[in-house]
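One chain is shown next in structure tokens, namely the form predicted alone.
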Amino acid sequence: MIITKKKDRKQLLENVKGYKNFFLLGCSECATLCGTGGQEQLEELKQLLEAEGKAVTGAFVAKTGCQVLGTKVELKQFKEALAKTDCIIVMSCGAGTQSAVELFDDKAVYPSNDSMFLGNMTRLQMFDERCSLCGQCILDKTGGICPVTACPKGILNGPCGGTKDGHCEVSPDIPCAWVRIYDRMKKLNKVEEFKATTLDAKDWSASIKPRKLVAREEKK
């Protein structure tokens, strides 16, 4: 899931100070789980804007904010409210904000959140970054633990000389990724296989931006 955090509200108000009428657009998936774009957060922002003398013509939590066509269909019911709007505030990730830009190219669109990383939720609104979306997954070689992300240095054949008591020299709060990988492979009785494996240099061309993928199978 895409992890987001709320922008500083003073900054947000400064960004939209030139507009009077707003429509708020949240997301029922990632942003809701992060506490940045669910129904409760839309209501909070609505109250903040109205306290500043602004008008909120409508608010809606889309099923999946980054799904362009799906969100377009969902918003048909708000045609009148959107017609009265001169600014849309998107309370999801950057992808959701850019979906709104595509749908409403004649209106100002601003994000209320900062997009942080792709993460796993370990407990309610507690998130860990575990994947860097590098485009060339090596989890099959490292026991399912990603050194590109879990190691602050992104070392592919580690550990480095800075490991101490199983933790990273960058911060004692960070377990060494390669110690974790070794322990994992040991539990799987694959240490000898692991020792014999050398990872090739990373092909960073797999993550050149912007990327596109067509997952649909061509009909024969």
Given for the second form:
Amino acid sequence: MIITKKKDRKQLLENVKGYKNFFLLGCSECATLCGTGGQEQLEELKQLLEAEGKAVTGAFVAKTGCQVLGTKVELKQFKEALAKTDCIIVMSCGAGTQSAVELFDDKAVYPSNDSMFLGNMTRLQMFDERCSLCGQCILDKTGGICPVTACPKGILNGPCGGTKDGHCEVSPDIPCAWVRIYDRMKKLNKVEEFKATTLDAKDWSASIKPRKLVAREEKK
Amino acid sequence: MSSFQEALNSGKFVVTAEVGPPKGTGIKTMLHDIELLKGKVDALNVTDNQSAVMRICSLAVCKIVLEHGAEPILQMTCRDRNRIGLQSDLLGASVLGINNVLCMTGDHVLAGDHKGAKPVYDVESVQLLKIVDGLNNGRDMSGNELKGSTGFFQGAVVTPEANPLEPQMGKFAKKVAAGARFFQTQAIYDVDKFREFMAEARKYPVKVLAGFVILKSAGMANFLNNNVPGIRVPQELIDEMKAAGKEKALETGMDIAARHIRRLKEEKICDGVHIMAIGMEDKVPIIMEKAGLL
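Same protein, different condition: the form predicted alone was shown, now please give the form predicted together with the partner chain.
What follows is the whole complex; the chain from before opens it.
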């Protein structure tokens, strides 16, 4: 999921100080799990804005905020409230925010969160980055653990000299990606494969932005 | 062929030392160190923004080393340049007459003095070795033909005291397969343990220079143990440093280094040593003398 964290509220209020009537748009997927864009956070921000003398015309948690058309359909019921709104605050990720920008080209749209990374939830509201969306997956060659993401240097062929007791030179909180990969490959009897394989440098053209994908198959 | 490569091939016990380019254009001390070491050591490594601290580039200082009549080893990390920059600098080094290159991934920017910098790591040490091999064979990384190839003698680094050691040795093998012809190791303080490492390393057709960092105090030894990955100073050396007392600590540190170097040479454990004096370059000839190398 996309991991988000709340922007500093003072900063957010400063960003939107020129507006009076707000609509709050959350998301039931990632942002709800991150505690940044669920019902509770919408209510919190509503109270904060009202305490500042602002009006909140409506608040809604979209099913999937990055799904542009679905969100458009869901928001139809708020036509009146949205007509009175001069600023939409989107409480999901940067993708959700830009869905709203696309749907409301005449209204100001502000993000209430910072979008951090693609993450795995390990415990309630604890997230780890495990995939960098590089566009060219090498997990099949690295024991299922991604060194592009788990190693701060993105090394593809084994640990650097900065491994200390299985941890990274960058921070003792980071387990060395290549020690993890090696241990796992050893368990799977793939040490020889590790030794015999030298991965070539990645083709970063697979992650040149902005990326686009048409997965739809044309019906004949 | 580079004179460093010739020295290694001749079978003599080779000594390399290090020049750390300064931060800024004041190079008087650095020039003094180069003058002091030339003719004594077989080659001088020029570090590449060591510890990710921004300094004069390795390439420029390698050229200065050449002009002063010494043999440079260009240290090249992958932290600050992408594959275009790395290859371009390698071609540049080649036409300037720099014939040795040490390929490393490089300390992370977070270790240095520009922590907000974007780390590059477009390629890493193993891939950089392959790039050098390609340039030596007239091809760039994309397979394009070069108008004139390079003639580098390329090497890499290895950490004999890495914990765990197995994956490190796996990478060592990959570096050899990628074209590394010599290795300079992280500092070692335990000759017996190093001999075990060499028993494995000797299976590969490469030259190995054992790394040395001079102990200045028992405190420094403890600091290295606790903070520097891949360095392990055995307790008996720490005790020896302690027993020497403050006055004699540095002298003892140099004696230890000299004693170890002498043993490595006499017992033919490796092909030479790499002394990283880190600001005490004037001590390198003294250690060499104590070790019977001058």
